[in-house]
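Have a look below at one chain only, the form predicted on its own, in structure tokens format.
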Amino acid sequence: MASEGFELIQLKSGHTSLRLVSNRETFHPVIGPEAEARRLHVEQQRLTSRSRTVSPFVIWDVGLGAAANAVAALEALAESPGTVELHSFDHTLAPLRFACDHSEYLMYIRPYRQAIEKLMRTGQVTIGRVVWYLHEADFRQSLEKPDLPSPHAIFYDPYSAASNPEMWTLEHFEKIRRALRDDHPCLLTNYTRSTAIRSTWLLAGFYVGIGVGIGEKDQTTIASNQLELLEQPLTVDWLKQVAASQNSNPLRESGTLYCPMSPTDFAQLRQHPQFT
């Protein structure tokens, strides 16, 4: 079933999820919507913890797409004893209109549809704790806005490097660490194990760490502004799998991505932190 540029399709887990048709990217692939945003973004950000003593408790939530991430914090979170702000960022509202029109398919979507359909037409909804925000842009022009607050956990999952490579870029990301506040411990959570995204978030100024493993994928990524709250750090050993990597260079407004890391890169990222 596809109209909108999307199709439904069966995940091997017997699960049903979306796909984009013009670039063949699933959305939550092998284990499904629910349960990749669960595993992924929610149990590993410990979110239920950290909500408890910060309020407002600010997530963003980078590629809304068709909600399962925000969906999964909503479920969590509805009942925080605190306030939470959950900020989701998409510059299209296509695969949520069609996961709203197919929600029959999509069990995550049918108890909020009411709410979202209410958050597309006027930005802004209220379920239980959680405050949800729709900013309908490009996500690098939101995070130009002056009064965006700062966040404690950020779900990113925008379309993947190959199809989308501007939101991957070493610039995008020192955007993004330069708007964490020191003093808002921050988590960001992500579906890539690749060498050179995990070298391009090291040298924007994050520190990076080995994240759960999620259907086919032993492990994903997950970075933070503080070390401290990384369960598994990458470790000095892991800059010789970057030596020896030909696609360990991390991707620049103008540059490539496969290819090996330059030794100026490598030189500044051996002086990170997290390996000194």
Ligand SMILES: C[S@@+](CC[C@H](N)C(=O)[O-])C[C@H]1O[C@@H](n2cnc3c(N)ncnc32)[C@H](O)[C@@H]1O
The other form holds:
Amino acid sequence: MASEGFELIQLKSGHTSLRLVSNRETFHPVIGPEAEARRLHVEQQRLTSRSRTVSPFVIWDVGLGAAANAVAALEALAESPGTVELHSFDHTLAPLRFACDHSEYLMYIRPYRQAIEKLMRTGQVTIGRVVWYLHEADFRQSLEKPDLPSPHAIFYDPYSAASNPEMWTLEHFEKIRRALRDDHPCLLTNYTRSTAIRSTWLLAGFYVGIGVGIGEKDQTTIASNQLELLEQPLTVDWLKQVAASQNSNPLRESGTLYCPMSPTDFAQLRQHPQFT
Ligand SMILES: C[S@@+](CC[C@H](N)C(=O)[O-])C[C@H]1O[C@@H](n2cnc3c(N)ncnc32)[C@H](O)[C@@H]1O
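Same protein, the form predicted together with the named molecule this time rather than the form predicted on its own?
Expanding to the full complex; the earlier chain stays at the top.
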């Protein structure tokens, strides 16, 4: 079943998810939208406990897509004692519209369909303690907005670096890092386990750790502006993997993809406070 460039796909786990026809990338491909959103983002970010200590607790949901990550946050935080601001970013609402039109197959959407329609119409909706904002634009432009509040949690979920390279460059992550406030401890969660992307995040000024496994993937990656927030930071031993890899070069706007790291970048990585 396909329309607007998306199709529904039955995962091996039995769950239903969306796939973008043009790049054949499936949203939440392994364990399905609800379980992946909960495990990778909500639980790993310790959202319920961390949001109790600060109000408003600010989440950036980068790549709103079909809203599985956003809905998982709403479910976890609707009863939060403080206020939560959920800022969702996407340059197209086509996947969300497709998900709403096929909500009979996507269970997580059903209870939120009216709220999502209001969000798409007005750009804002309140659900329990969560105020949900929609930023319908290229995230790289939304990031420049002076009134965008600094986050405590980032769900980073664009397409892969192969098909969405502009969302994975060092220059872009340096901008994200600069948007974080030192007094807002922040975690960023993503499905990758790529050495090149871990290197990119470290060189952009993040601390980087091993993230939870999802399905057949034994680990993912988590980053932060504070080392103490990471349960399993990459150790100095991981640098041996970088040195041996044929594909550890950070992704740059005008750089070569998929090649070993230059001696200059390696020297800079070696000096990162996480390894000294
Ligand atoms: C894998 S899907 C996200 C799935 C989504 N998080 C969910 O829970 O259903 C990737 C999304 O990133 C969005 N995206 C890609 N590049 C973007 C950009 N530069 N700015 C904003 N959104 C972008 C795509 O339009 C797409 O909806």
